[in-house]
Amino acid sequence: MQNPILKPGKKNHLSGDFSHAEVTLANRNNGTLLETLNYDVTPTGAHYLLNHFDVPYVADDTDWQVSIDGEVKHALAINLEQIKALATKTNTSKTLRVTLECAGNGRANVSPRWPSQPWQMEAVGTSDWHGMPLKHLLDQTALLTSCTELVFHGADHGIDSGQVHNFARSLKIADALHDDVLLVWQMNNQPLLPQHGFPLRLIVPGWYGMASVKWLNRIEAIDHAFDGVQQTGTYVYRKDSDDAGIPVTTIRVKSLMVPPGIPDWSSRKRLIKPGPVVLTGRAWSGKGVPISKVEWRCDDDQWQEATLHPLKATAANEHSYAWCKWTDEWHATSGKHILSCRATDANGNVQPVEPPWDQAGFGNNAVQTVEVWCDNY
């Protein structure tokens, strides 16, 4: 008889209140505080957080260690140190500053909506990731001619989908082996926090945030296509359960804006006073694709262009994969309003309006909206 723990039960779409395993989910995973987004670098505490099982705990990193297996020529287990030291040897450590988005953010904005981690807009952060780029360790183990992709295995370990496993992604060799994939330990110049990977994880810049698989614990290279829960059963667009999908890979464009004026406590809506107020918020999109454009528009009026703040790379610190500062100056009116902003990337993605559909809520990057009233107070 099968455990009734294992047995997947069946989904369907919600609409209208939370339900309260995602009221649960909610509690355990935060998004980050939208007015944050006046940081260039988000406070650590505050970047968003999904973690699909228990964090693991690891009482010291000294003894961690990762193995590298399957098709290499010379199988491997190195431990942390071992890692930096190679680092130092190889002149390799490396520090890029990227933004990471969760694949599901959006998902309580569409409806009916699928029933999972909830989140509204604020799934999305910017970090200093420090560590070594992925292939100068894959150099130690001579990768066979015969691997096609490699899986990263973590140390966290629970049931999705009716299935005991280990949060396991892989990456195609030509991903895997790009300059800016990296090994990081440290996040904004500190150790890793236990809940975003401590002590090694992987950062993948430009992907959706299930790539960057944390505490990591193995690599494993293979000669097929890796067809593990969490790359095949989830993380892929669907339009229907019938739909074999297409993978969930880079982050698509988006804008957000820091919500002016001051907020009602518990519906977030703001209060504002006539006059003019400055509009500011971030915008990205994935692969290192630069914005090209940010506009925003109050109600149903032209939207109008704002102002790009790029971030400037510095010598220890290379931004193509953070996302970009935009300001704006709106001159309010009495009354209530509806504040949108939209991007545009250098390929010539726009973000749309309305959400684009799928199963499970991944990738909506549908334009943002404020709901402000203008009042003198």
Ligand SMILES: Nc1nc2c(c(=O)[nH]1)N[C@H]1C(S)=C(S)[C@@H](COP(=O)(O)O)O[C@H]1N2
Given for the second form:
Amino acid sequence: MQNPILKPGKKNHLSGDFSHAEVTLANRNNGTLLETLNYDVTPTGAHYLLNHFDVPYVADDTDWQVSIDGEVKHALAINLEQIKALATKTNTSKTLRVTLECAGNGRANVSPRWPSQPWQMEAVGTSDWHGMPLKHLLDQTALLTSCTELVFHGADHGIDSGQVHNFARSLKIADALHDDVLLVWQMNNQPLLPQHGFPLRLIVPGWYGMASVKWLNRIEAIDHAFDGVQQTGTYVYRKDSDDAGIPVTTIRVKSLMVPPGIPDWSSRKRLIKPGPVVLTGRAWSGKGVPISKVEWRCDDDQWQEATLHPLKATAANEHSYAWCKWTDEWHATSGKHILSCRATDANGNVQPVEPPWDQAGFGNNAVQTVEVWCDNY
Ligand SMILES: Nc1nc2c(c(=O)[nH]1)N[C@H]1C(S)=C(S)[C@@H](COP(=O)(O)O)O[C@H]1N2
Ligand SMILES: [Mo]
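Having seen the form predicted on its own, can you show the form predicted together with this ligand?
Starting with the chain above, the whole complex follows.
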């Protein structure tokens, strides 16, 4: 009998209730709590999580080694202590506040949906990531001119689409050598948590999360286009399975609202009292492009422009890749209402009202809707 894991059948879209497999994934990969959008930096334990396989057990980070091989003049194996020493010696340590979002965020709101991690809207978070620019480590190896891409390999191992592999993603040389692509060993001034890539990961600001490879232990310089499972088998915008598609890269403009009022425990439906209600949330886009406008509306009323509160950058920590806070006040009247918010970035990209179709539910940046009941409770 053929092993069904190694010989997977064709996947089909789902509608209706979540499947057992989707709930299993959701229990492993937590989303953020939308009320933590109040914090400029997401509390570390409330940052969303997306792990394809199992979290590798790393007892001790001192002997964690990264090998750099392939199209390089000097192949190298360097441990984390040596990487930190190099950052100190070359004075290249760097911290960036980065909003990370999973490319599959919003997948569960696309109908019919793809059987995968069933994110509704909560796969986003912002952290202060500390490490050093990748390019300074690559300086030590001298990339050959034949090198066109770098493949980043994680230590996690599993099966997807019938293929046994370690999680691995590539970047084109020009993207990988960008000043802001970091090798990271701290998240919010603490060593990385095991589930966030301890002891070493990549952070690719402005890109959807899949590019930021965790448990990084190998960098492979190659002279061709990488076609690993996580590069070409998935993370491609496709209309259907026959579509060659377009690779998923940088984050699309998006905003979220902290759901106002108080929740009902099991349904999560929300109750507010009539009168003034503070609305607040966050908005972000990819590639370091700032947010130029956030609007919100109640039901089908006119869109109202909210006040933006961009984070203040410091010399030690630029904030161009971090989300922007927005606030406004709403005068709530009795009855059931649907609140929505939508952001526009400095390039004029606006969130659509309907999810853009993608067969696997990637890049869904449609406006969030929050249902509230207004009553004198
Ligand atoms: N090695 C490895 N790196 C990985 C992943 C993974 O499963 N394995 N998941 C990726 C995806 S899809 C996302 S969205 C981010 C999530 O990072 P976080 O769990 O720290 O929020 O990590 C990326 N890096
Ligand atoms: Mo992701």
